[in-house]
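Next up: a single chain in structure tokens, the form predicted on its own.
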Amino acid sequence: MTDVMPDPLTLAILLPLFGAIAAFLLPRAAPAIGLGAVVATAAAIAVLGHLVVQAGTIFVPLGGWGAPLGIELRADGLALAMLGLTALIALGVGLGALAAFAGETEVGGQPMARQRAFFWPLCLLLLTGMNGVYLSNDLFNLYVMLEVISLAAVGLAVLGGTVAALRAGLAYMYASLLGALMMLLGVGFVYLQTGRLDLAGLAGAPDSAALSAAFGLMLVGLALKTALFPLHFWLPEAHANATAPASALLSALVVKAGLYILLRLAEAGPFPGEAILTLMGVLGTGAVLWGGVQALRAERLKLLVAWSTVAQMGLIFVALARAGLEGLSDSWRAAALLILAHAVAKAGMFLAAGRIKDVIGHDRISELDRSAVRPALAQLAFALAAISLIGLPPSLGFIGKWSLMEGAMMAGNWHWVAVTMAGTLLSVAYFTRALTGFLRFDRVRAPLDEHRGWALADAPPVVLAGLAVGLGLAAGPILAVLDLGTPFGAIP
């Protein structure tokens, strides 16, 4: 722990916040402001990374008032990895949004200029909340930042302006409000029991029924916000009916905030009892199976990708449950790797699906082979992202899944191995539906086999999907970053 200047930590939160305000006030300059704010935030994170590498864990009390009275920011390897991931995805999706929202024609229910004007303030507000969650070191600040994320996410979900998007956004808002209520009740119970809300104080709290109830309430709230089965009702339609850049942010980033908070709660401890952890594993298994089956039945490409998010969130919850039950640091690292792998791959996949829909004119899976125009690079990006989400080598998804299964096999927990393999086989099945649609070609109904050339809109999904595969080759350095400050060493 080293006392350093607060600039990098506070700038990682304030830069996107000020950028969101500026983009809202100057809508014509919103794209330039948005990209500039993302790049500036990435630069602040790079400086912070240098400090974390030197010091391990950094604590910064805002205004000179530290815990338990004041607000204290904290950065370690886990926070740094999530900050870097978020900046990378925000930059990639932002570049994709430049092409997706180009022109003035009306798409869905909103003119393109209006979508472009509102996307950037919402994107930057989301970046503010995400970075705030990663750097927060007390439960109430985590709650506040989680609500900032929800506010931006609901706005992004309804950005398309269609009836379906508005209906899905309303369901998302109701789920988010209920999740916020559960989270706030849990935070209140913790304060009544311990008299403080900082995570360090929570680590020293004795086990009690009230504290277990608090964790249970927070877990329900976070399960709603991360769409854990059977509380996933809002996610498929919200992600499938949003614009492609919004869907990429919702799936890659928003649902990760709750997972990150669970990791921090596990680090602080005492983590929920065995019964709650077992239930979490059972619900995760249900999500893997139900999400996979629904993805197999999906008629639209974006809906397939959205249902796959439900399944993959379930697998991450299985990893968290196994880690909590067995108390092994390697299990927590596997969960963190799965979070990182899913975020990068899903951002690339949603951008690719949106690009395919824009070029072909629809995303009906049964008719993907009837188009006379072939968005070949977008299809390549979709396939690369699928490789990581399925868990094929050398992708980062493979490293995460293998770490999970290896630990389960060594512990003799073959049921977790079976769940992981079942999810993998289902993902092979539903992604194959889309990939075979790309390869088939009906020469009677679509006689013109035109392969669309390279365009700016193809670059972000290809790069993100390529990273999802290539980062598996850098798993060693990624794990080294995750271990800075030994965040997982503190987990029992």
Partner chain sequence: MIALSQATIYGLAGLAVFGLGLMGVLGAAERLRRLIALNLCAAGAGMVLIAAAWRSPPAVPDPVPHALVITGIVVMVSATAVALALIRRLHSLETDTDD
Second form
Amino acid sequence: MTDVMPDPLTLAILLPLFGAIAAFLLPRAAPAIGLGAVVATAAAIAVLGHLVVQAGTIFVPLGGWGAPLGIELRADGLALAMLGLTALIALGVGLGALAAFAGETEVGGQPMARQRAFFWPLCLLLLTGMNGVYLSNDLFNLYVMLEVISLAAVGLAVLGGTVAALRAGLAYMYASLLGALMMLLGVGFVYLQTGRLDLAGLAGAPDSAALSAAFGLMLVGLALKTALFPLHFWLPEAHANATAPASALLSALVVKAGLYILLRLAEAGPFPGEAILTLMGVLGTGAVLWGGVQALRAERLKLLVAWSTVAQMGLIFVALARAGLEGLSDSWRAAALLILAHAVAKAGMFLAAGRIKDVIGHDRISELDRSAVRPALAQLAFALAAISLIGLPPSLGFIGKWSLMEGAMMAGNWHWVAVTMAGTLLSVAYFTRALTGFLRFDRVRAPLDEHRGWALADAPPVVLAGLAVGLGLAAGPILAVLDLGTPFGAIP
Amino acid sequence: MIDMPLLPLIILMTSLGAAPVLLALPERSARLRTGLNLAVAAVKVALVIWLAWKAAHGVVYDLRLSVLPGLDLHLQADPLALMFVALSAVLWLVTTIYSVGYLERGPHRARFFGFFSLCVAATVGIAMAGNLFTFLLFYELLTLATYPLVIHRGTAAALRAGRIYLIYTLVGGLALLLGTLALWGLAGTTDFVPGGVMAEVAAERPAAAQALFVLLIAALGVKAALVPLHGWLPIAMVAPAPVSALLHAVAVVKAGAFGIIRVVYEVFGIELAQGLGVTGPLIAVAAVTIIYGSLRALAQDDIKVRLAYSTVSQVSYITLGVALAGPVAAIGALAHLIHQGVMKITMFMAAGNLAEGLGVKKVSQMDGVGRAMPGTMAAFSLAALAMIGLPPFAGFVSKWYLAQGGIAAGQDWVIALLLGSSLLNAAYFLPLLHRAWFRDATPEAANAPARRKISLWLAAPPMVTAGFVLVIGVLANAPFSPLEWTRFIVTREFNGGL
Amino acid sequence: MIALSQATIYGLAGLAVFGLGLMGVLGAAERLRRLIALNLCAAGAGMVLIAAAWRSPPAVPDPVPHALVITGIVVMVSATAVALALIRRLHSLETDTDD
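Could you give the coordinates for the form predicted in complex with its partner chain, as opposed to the form predicted on its own above?
Now the complete complex, all chains and molecules, led by this one.
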């Protein structure tokens, strides 16, 4: 690698950053710049993928000053999978946004032209932060990138400009800031204990009460950011009241950043004990059940989808806890599969929900079946995404749940299998509420509008949701990518 | 002829690939839709014939896609798979023709044919699944694809039926998932292997093996409508006639029965299942279902509900034959899988024609309909007589082998069961035939104008399938008859013991 | 010994400030108060880290926690600015709808 041409790791962070600045300065050209930047980033990630396949893990010290104090970037299979996923979703949601921001302004909301102009800088800034998180190899950089994500995410959450969105966005911001401060304090404590900031430094650190406390602070902060029950209070309103493309990014990507850091902390170790891991599983169970019950009670489609995010995040924590501390070196795969599955499916689902709301004019679940106009393909996308989120075969969600239950069963932890089953039943129940409304016609008063075939705006949600289902068949290659550079040590 | 190792996949993809195209076609492109439907269905029949030909000449089809370490999606074309694939391909073609006529100018045709196609793809996948994992995948797909068909009319009653159907089948699906997972954990494989894969497990942990058997059979018993898991089937009758026809003949109910066959023969192995002492209770459940279904059928005035309870009863013949654990009974079971499909599809299509053409939906309205719709009623009557078990029709052949199998297995009471059941069959079918042919139409019915002209699209399919009923009964011993094929399969499952 | 306890006192005071801020974030009903409470948290966290970086002379303080604190301050200032903008916007929207 020459000095003139930066390496693909740096590019994956810098390209969206420059794109964000350019899109902000040239609002009229924002969509073109945005899509261009996403595609360029995807290309850099493809190059990176090539390198990772050849070399396993790649390290790049920035500015010639690497670990243990300087900033060092690291790419392995797990990072690569997340980078690829993020680029895919950014592209899908970006294309979906072209249609979403072409419509009419919502009452009390921000003018569409402004939304369109601001969406792209925020989306690219988010991409910068996400990619930064994936590639960071030290705690402090992780913290900074997490903050970049937070600011972009709050911007996205309030993009619609309605009072409800602003209120929810502010609550989100407070929760996020508090989480960040805990993270900062935890990072500081870790440094004071170990004298290092790089993740590798954690591995060799002697186990101590102070280090456990530092971990505890970071975990609480991350739990707040990933909306782990009972710290999920900010999520449903924030995700439900944002405009659809923003909701898609928030639900599919933003909450995953905290989870990813959690995975990296678990990988670096020493993880603070069996009890904490079990507690995560228990709280995850709470999320699965509470999120499910709330989704059953939600009156609006987007709120239902948002509550399902709470439940699904809980399930990922259950996946981490499924086989205890000893099984963590394998459980992370189940968690990673569920992270990927949820991200793709939820992005498709929120875009679909947005289309449904745009076409029907509202998203009240009890009145979906009164509309004479039916966005058939958006509904199909919603159904496909639901299949993956419920975990029906052959979807990626199914493969994730299968891995979760398989590991839990092998470890004799049937209670985690039971939780997964209960969550599955709940998700069937709450998604069926919406799907039934799509297929019901006897309450329509006006003459039915007939199905007219494809519209281009339907393509992003359909493709994303279709991928969520179809990628289950590619679980083998996906697992192979995750294992590149053997995160969590050798494959058992 | 060139070798095509991907042939099973291609057969699967014909309907799986057609589904999204059909879903996306605009509502008004009726001709294109019909053409595509028929073309795909016909191509599929041709491909299945080719597959059967190659397989009969010793070509082994075995397709695997690794999904998780050690866990494959596995398609194969063993004789049992071929039998079920052939049944679904042929009956799908017939039902597609019927559906085109039935739904003419009806709403949501794009949706209907899209999911219809998906439904058949799922059935084909179920047939060719080479392990329980793959089976599970298509079993769930079948649930999802049939739900929109069941609630196709979109009325409150249809939605209620759909909800009940979904609850039953999804809970059953979850149980199957748990069972598959447990099988994977216990045996380390989910492959279907003649003779089973559970021998070691059963030797070490018989209780776990028994529990797994119960779990798997209960999971499959939901779709196979074993009492007391049959509750959804009579309610699902709100579906349009072609859907009911397909559900009862090849798709849902048969998927459950087919799964029971695979689990008993190729997961546990029949000898092991006997050794575990689980076949006895299964025989009991099947016997209760046979009698219970028939008794309930007697009391129904709605023609389709009567047919539905008849299905509950008739499909359990298959389970009975499997559980009797002898080669002769097995031939009866497998032959009945085909025979019942052909007979029931005839009756449902005929019932659909009565409802469409004359508005006749109840038994009590059937007076004189034989004269109004002679072709349809002739087909219906032939199938009904075959169902009762009158020689030389298809139903007789399967009942004969089941009875022989009962004797061979030392369970002589099976003859009494079959006789009793046949009497009940007669008791709930013959009054229909009597009303249709030997009573005069009520004056108001005679003067009422025909509701709708029954086109050839609607009239021909039941007559064709009625022809099948006759042919496969009369020519039961001819080469390539379903009966011959089942003999071949049973020889294989019982390791050459006939 | 005295020097150590001095740093400890600062550290404990920082934790106390963080705790006060936390109470405010969780307890306060008003948006502006909660934002200020969050800033209090940040100040507390900063104090803890700076106190911990202190070394008794002639050793110089550890610069790395200082760098963390400075970054934290930058993040907090920008976040506060965004939050204030949101609060203003909300305020004007809410008074509009109330009229």
